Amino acid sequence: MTEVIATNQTILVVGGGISGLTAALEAAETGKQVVLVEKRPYVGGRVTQLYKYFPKLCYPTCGLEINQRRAKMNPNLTILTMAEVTDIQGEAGNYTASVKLSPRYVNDNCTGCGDCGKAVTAEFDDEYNYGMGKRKGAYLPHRMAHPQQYVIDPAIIGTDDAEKAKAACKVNAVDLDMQEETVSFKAGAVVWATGWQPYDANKIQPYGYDRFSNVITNVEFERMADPNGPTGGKILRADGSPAKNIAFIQCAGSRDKNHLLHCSRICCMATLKQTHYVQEALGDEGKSTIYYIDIRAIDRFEEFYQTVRENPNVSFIKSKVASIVENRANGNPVLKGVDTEGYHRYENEHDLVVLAVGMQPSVDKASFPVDIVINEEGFIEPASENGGIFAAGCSSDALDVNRAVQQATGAALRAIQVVNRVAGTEG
């Protein structure tokens, strides 16, 4: 049975992505007791699925390693993975949280050796790579996963594969008898950092994501470009051939009353970054065409934008693409629309189309455990009615990593103020 030691001066952080991890670490390093709840089997969130950051094109692994080390060294931080908050009762300074823990079927004896994964044969779509590859029924979610523990997929429990995984483990880490459990504990304040999810491209019917195999999303392209990703860093079409002529469609589902009302802020910069991936993988053979309404390279990113603009292998077409059809002879997507600079119609054929889908907040008001003020775009408002619950990162707005970290630090400070007041009144 899992035990969580907490009081009404504890801070609960919901979500273990870059924002939640930042808020949890900042609060814990001031001496506060913090419980971090993450529904995935590991912390780090979508940042772990990025190949590079913009504008420096550096790797997220460096910052992740630092944060993981901070988490391991801090005795004030308790991390619960494969966990979801199911209920919060009370008021600022005196909450009681209920958390459901799903079984990992692997205990803390795990050394990450991988013997269990080698023993099983069943394979499943790999969530970490957005379903573009397969993983085993016993798996490490990714090479830098924290905690560095394997997971047994519940679909193989009760099968020969599960028994093979158990038999292969030399340290008795595989526990097939683990059960779902619920723990309850006190907290004085809550930081809600459940992050974002890519907008469902299937809903953008004119672009044919659900029908055309050579239309993918920007998050899928990010994993494809990573040498540790499903294609080993090769930019490929669905048939396995190289994609050399690539279209990027901006605002795919964003700034649209039929989809997401807001601008997600990061999409333009993400696409500009991804044109570098094309050059990296293909050299001058790689051609990128960006179809855009306008390019939003705010603040310090203008120079990065201008560098891409000057690249002779990158073209810009000012247009909201109307529709995509498929050339059935070769499987190429054909983009149709009007170039607003000159107002001429086009039907442009490409090897691969990348949809820059927007950021949709992972805040579900219908199932939120307490009453909360949420705006029409789905983000949590900084309202006094929220009491001791504070949004961090992309629960509060569409933010890039840098701004999400800054905003999460502010959320942690506000949570600290609440528990400090509790301590003051009890003292």
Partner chain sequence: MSDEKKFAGYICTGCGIGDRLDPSQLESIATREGKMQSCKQHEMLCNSEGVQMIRDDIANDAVTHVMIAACSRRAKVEAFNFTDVALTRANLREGVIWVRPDADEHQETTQEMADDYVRMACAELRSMSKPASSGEQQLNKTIMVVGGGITGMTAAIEAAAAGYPAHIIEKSGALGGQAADYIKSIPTRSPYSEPQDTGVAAMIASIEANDLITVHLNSTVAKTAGAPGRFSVDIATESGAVVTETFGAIIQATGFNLYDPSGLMQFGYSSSPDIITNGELEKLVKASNGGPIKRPSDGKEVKAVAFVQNVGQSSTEKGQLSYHSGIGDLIAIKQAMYFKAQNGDCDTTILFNNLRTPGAAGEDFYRAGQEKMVTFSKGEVSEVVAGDSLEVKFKDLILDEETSMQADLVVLDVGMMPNSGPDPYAVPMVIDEDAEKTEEAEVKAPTVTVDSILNLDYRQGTDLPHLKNGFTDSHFICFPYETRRTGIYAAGPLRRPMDMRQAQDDAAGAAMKAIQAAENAGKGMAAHPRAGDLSFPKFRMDGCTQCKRCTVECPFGAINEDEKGYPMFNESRCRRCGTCMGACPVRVISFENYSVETVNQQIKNVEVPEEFDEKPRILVLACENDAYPALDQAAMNGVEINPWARVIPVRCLGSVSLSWITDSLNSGYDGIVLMGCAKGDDYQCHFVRGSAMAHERMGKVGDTLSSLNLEPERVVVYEVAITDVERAPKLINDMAETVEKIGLSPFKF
The other form holds:
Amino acid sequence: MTEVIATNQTILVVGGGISGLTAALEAAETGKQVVLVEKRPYVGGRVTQLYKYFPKLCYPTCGLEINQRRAKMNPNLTILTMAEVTDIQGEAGNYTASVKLSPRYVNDNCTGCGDCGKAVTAEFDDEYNYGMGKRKGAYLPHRMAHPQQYVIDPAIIGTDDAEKAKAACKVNAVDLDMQEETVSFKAGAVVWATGWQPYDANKIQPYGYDRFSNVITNVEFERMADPNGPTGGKILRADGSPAKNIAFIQCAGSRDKNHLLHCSRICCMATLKQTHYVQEALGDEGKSTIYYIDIRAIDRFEEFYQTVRENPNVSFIKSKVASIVENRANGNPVLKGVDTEGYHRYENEHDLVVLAVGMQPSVDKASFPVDIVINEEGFIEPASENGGIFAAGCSSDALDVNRAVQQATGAALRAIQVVNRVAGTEG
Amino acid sequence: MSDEKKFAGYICTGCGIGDRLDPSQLESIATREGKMQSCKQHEMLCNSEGVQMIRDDIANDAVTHVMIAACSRRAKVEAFNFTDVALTRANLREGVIWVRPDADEHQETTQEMADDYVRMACAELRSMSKPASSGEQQLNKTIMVVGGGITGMTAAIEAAAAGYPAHIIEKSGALGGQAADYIKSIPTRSPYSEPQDTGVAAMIASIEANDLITVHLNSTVAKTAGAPGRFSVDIATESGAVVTETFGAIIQATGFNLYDPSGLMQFGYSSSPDIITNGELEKLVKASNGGPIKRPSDGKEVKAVAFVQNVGQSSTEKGQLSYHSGIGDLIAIKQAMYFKAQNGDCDTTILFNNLRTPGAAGEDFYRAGQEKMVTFSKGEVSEVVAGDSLEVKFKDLILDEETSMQADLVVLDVGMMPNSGPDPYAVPMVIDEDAEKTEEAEVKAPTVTVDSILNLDYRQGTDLPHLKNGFTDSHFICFPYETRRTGIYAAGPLRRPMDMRQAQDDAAGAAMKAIQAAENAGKGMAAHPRAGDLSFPKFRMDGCTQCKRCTVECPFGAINEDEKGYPMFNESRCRRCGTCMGACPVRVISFENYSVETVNQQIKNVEVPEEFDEKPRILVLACENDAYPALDQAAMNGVEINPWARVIPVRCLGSVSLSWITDSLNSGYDGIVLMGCAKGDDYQCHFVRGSAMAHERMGKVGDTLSSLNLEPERVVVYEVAITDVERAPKLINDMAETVEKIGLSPFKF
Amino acid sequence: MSDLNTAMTERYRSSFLKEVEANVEEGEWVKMCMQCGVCAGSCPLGNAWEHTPQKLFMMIRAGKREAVLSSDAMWMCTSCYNCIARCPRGLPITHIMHGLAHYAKRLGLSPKNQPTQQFAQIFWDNLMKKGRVNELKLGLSMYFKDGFGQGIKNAMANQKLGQNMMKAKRMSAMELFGGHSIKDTSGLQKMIKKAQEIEDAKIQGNS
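Complement to the form predicted on its own: the form predicted in complex with the partner chain:
Let's see the whole complex now, leading with the same chain.
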């Protein structure tokens, strides 16, 4: 049985993405006991899947390395991966959390040597790459994954592959008998940082993500542009040929009563950033066209927008694309709509369409394991009724990394206020 | 603690190390050459049994220094986290066996690599001591908050709620700042449809009732001396009285000023009292006291108001702001609602280009504005013509036509400029006299406060360094609170333009960092990014030549000078990057566990084969945060690295001492590769200036090379990112090729 | 009608948007448009009109009263509902288009020779007579609206269609002589008249 040592002066952080990780580290580095619960087998969340950050065009893994080192060095922080909070009861200063731990089938002995991965044969869609590319049934989710421990896919349990993995491991790290378990522990305050998920592009019927192979999403494009990603950084169409004339459709699912009511804030900047990827991969051969309603380059990001505007290989069309059809002859998506600045109808053919899909809260309003105030858009409201539970990052609004980190740092303080009050009364 | 040192080596034979290498040879190197008093092998050192073995030796055999030859120092950190000893790691897995092919013909050179890494680790360990704090530190839990606006008040309230006393220093005679003039604020709670109370009055009341918060009105900071944990601040009041208080950490929340649009003639700001800024509108509406809103010129009720968005911002024009305040459109919606609330028939038109109302709250508020019949027009305003009725000329971008509208009042959306004090590193402006004649008269540059706010008694200037446009942060994406002055955190619009809700979140975050800084300063622990590090640089003053390089080059302004020019180090201002160490030409600065000597010993203990062996040696100094992890990842991918390379991780390229370069060249190394982070405007260096300093210093290495009669290509400096998984090994392998081309160094003995 | 137009112009001098809001069916939605243009792009007949819904809505905000009310655009709407289905703000665009057409007609500003409009009038007149549409007369009225000669030409062109309809008993030549009506035509007419009075009163009240 896994044992989690915690008291009502412990801070529970739910979600180990950039927000949760930040909140956990800031609290732990202030001397507080913190338990971080993360659903994935590793921390870092979705930023690990980004190639670069806007507006600096620097690498998310660079800051992640620092955060992971902070986590490794800090004795106040306990990280539970493959773990999900199923229930929280109690009140500020006295919560009891139930956490479901899914079996990793690999224990702490794992050195990350990779022998099990080499031994197994079955392959699965690689979720780290949004299904582009394959991974083995015994795998390290990505090269910088922390904890640096392999995972065995439950699908190979009971197969020869599982036995092969076990046999290959020289350090007794593979434990095929691991079972799901639920642990309960105390916490004085909770930072809720379960983050976001990309809006399901299949629901945007007129854009044909489900039907046209050369229509992809912005999160997939991130992986594609990454030289360490599934295409080695090449921007490719479904048939493997290079895409050179790329359309970006903004507000794909955002600012839309039929989909997400809110503006997802980050997609404009993400697309501006992605035009840099096109330029980087293809030089002047790569053309980007951005179809937008409003370009929301906010405060200091404005300068980044200006530099993209000056790039002759990037054009802007103020239009919400009405629909996409496929040119049967060459598989090219054809975008139909109206450039509203002066009313020009277009039917533009592109090699590849990237849908700038929006941010949706990861946890569905109906399935929150705790009573909490949630707004119409599904984000947690900063309400006093939430007691000792504080939202951080994209569970509270569609935020960029900077603002998520900012907000998570504040959330850590609010959690500390609660546990300090507990400490004050308990002495 | 006794000064008795006891050295113990541990060699892991797991993960294929034992299969690929000869562990008994490594063990004998560790004991004979490396002078480890004991050396043990273990088949899986990181498992509980292996770790326990080391623990027992520390506990029972008084081991003080531990050398672990196993995997990369980035792996199994938790297992090998022995905080009560000096620790070093020889990287035999990612550093050797994973980057070398498993074939007989490579066996000899692979083993040599491993041998050297063990020699290096032992040599490093011998010149290390266990880091311990200086004992000078103090715990002072009181936080100083400069600025009594929304941000500052929130920071004080939040700190106090966590049990930390706070002092607010406010220049004016009242708390509230700019928000005190506002009628309402942009909504901060769902459903985000109505302007809401600013909360200023309630905050002031709660501060007055809070025993932990002290307010200094009509006061400024006359002097800030000391360091986190022991800041000593002279607070001057208007009357001239000065009180001195001590603080653990500081939050600067000095807010913003609005851009002055007088210089933008086309908007007619100076030509009519009815053309006002969004800031002035708040006062105008407040003066109406709930009655009809009257225009300044003749007191006539405003029946049509035009909001001209994005004035003097998002611009590449000289004298205007290159960034955007981000919240101007939300403010315009809020202000249009003031008119609608007073008189539903008042025409309110917002002329925008890109409507920036982001997030859930922003989009909700935009729709709420539309519901209330606020008219939104995508238009570019070319001119506002003064007159009884103001004429706003604009291009309607949707209808694609030049047009105009009439209004009784025109409100200009001007941007927020941080009130951040002078930048210590501002380059003095070169005044082009010709340009002055032609342009200066027409376009005034944005006015920036030049009076100091913090009056830091620091060698490197009186205030927080700016990053860009007066904003005072550094790594604003990953670590938004990191300024370049330890223990001093910026919050609110000083850091970036923001609305009240964000400013309040920001204040809480800054309070978090301030509390953390005070606590850690009390323990003698480093602040971000080496949080918890107890080591700190020590200065051997008898060797110091008062050259002042350390005091000038420290990216964090940690070092002051005494009147003779000797460095006065402030432990809790230091981030432990070692840039001072790299700067010092006489090598008098060192950390307990990282010094000129620890690296020099590694360099010296690499076995440099004689020339006829034809085995060159390449020294690689790699930033531990980016280049070194890139090499680790390359190893995971099985990328080959040339067997002549010996990689030493450094805290920052800024800590690289030139002596390491000259000494290694003198002792027969054939090539040197330095890998640091990106420098320049979008720097990625975690210590801000370290990489840039290193590049600058290495620019002078050419002289050394030519004085030694060596080819310049033997020393190269690269910017390497953590993602350069293919490139980083290639740069090393390229050097091997270079050496092959130009021949071995003649300095082998 | 032009009196009403003058009154309306007077009443809403400052804001055509307000006029639309108060008098056009679903007109209160116009202010909610965010000019994304998805309706314009989604309209299957879009390239046949002068103004698309999105553009009309902007013209309304810009106070282009004449241009909007005399536009042919809203008369061209075929009620395919593509725009409604896709509008991210949920505007009932189809209904607004019909509302605008109706309002323009009331004010006498609709384009005079716009065929859809003419057809609508003919259809209405035809319907009012018997409370039921007389297919034959409706067809003939359409054919002959542009004069006798043109009417013959139109009739000849559609001869085959007419014959087939008769064969399928979808149309009867007997309809020419009055045709059958609903049970209480005058009752219906009274109802319509009353409805018109209510609507007029409302608009007058607004004017």
